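In the form predicted alone, a lone chain appears below as structure tokens.
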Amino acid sequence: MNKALRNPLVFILFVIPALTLFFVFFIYPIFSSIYYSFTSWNGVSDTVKYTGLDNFKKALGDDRFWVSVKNNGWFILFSVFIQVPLIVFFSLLIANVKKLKGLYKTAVFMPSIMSTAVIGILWGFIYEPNIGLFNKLLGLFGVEPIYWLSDERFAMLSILITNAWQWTGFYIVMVLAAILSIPSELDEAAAIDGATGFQRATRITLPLIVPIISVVIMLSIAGAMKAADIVIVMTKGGPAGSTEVMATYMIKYAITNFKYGYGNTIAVLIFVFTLVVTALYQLLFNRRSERIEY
């Protein structure tokens, strides 16, 4: 067996597999796409008319284009400044809990489980104007009933809240794990020394799981540039264009309105919005934590 594995052609034959279905799903559709994105096509015909950077030129001098990346910018400000803040406080309070901790853990993560379309439902009638949880609320202290997936004000902020709602629980499993495997014995030998609950919090738990709080942000990061089911689900893009991001604008006019070369040129502009934002973020941040050892 360790003669077999020190042969070379071994190593080839089990990379080979491997190899082939990258360059398949992942390397040809990456060229394929680019490729497309230089053409004017409607993903049907026989005809493939090469137009140059005209896509690209249409698509950086469209509003509801730019539109659609601020909206992606929105996922991001509050996955990062909103969602990931209550990521570390809920995960800092179920790792503290003495009882029923399996049962928290469990309940956080169900969101995760669940289908979009379901969640996507369920809150359409928490957000209804008439009958929802969020208005009966609102009314106990007089306020009119607001339109929250009709309103252009408020649209955008309910989309955010329930994708917030839905993978919230699934990085706070992330989070918890780091948290409980950090030694009991640092944490006892602080509040020996008088620390205070807030104090071990801040000074000895949150500094050691920076590495994992980094990963969720990028990962949140990621997550926030191909949103795109949650909107279908709840507004399809609407009120008037206010939700629409640009995964779901590549949709639209690559299958619905069958301009497959110009929603090729929408795809390789989110590969490369990607692509910049997580090297920024890598550049300026990621770079910062260290590898924790205990």
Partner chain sequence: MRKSITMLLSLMFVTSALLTACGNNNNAGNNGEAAATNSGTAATNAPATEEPVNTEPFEMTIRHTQVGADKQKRLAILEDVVGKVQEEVPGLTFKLDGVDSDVNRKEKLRGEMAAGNPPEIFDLFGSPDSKIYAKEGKLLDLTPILEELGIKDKFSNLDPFTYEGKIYGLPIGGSGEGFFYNKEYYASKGWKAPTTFAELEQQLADIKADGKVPMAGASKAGWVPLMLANHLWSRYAGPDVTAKFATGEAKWNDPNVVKGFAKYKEWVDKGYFKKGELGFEYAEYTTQFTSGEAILMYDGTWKSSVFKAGQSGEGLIGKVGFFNIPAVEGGVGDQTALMRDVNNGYGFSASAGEDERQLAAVKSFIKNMYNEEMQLRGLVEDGVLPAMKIDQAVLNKNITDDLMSEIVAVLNSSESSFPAFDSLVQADVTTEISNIQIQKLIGGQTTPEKMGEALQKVQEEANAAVE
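Next up, the form predicted together with its partner chain in place of the form predicted alone?
Here we give the lone chain, stripped of any partners or molecules.
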């Protein structure tokens, strides 16, 4: 079979179906999007007018678009600097419990299998100003009700917390798998040498799971760049556009306003920004992580 696959004709025959699918569902839409990003088109008309770089100039000078870019930035920062450390912390905790490990794994994984719509509604109750859990708890300390989703100072934070809650469990299971795959002899040897639990976690376990943490960060960044559903369900991008992200901006201002050409420009910019951010991360951090061999 291996010899057969070295025959170019056979190789091509086997590759064609996959290539066709890849072209139809990935390459063609990307090039189509790039083409329309240079046009003024309402999405309905047969007439498509070429406008050169006009849409790009407009987007780059559009304050609302930059607010959405900034909000995607908040998603990335929150994921990398708050969510990932928590993921590692909880993974270490769960890895070291002796009983009911399965229960903890299931419990933390549960939010990941729930739909975003359900999670948005569920957290909507938690954030409810009058009867919501958060304000009830704050009320015990005499804190005035906070309008989590309707006050622009808190709306973005509320979404970030909910989004983190949804995906933390998914990543914990990944990190946990990496921790549990570390040979127990390493830990035991360190324990015999007198290393404390904290020392073993920071000097042995953590360095050994750096590759998986790197993957988690990578996935978090990619997820942050395409965030949209949670925003739509929880705030619809409001109040006053303060929680708009690039994807919701594209839907709201391009499709709703019959500006498909401009919408495609935003789509291309999302693609470019994602490419740049992930490439930067790969260059600056991911290349440093070495292959771990036991």
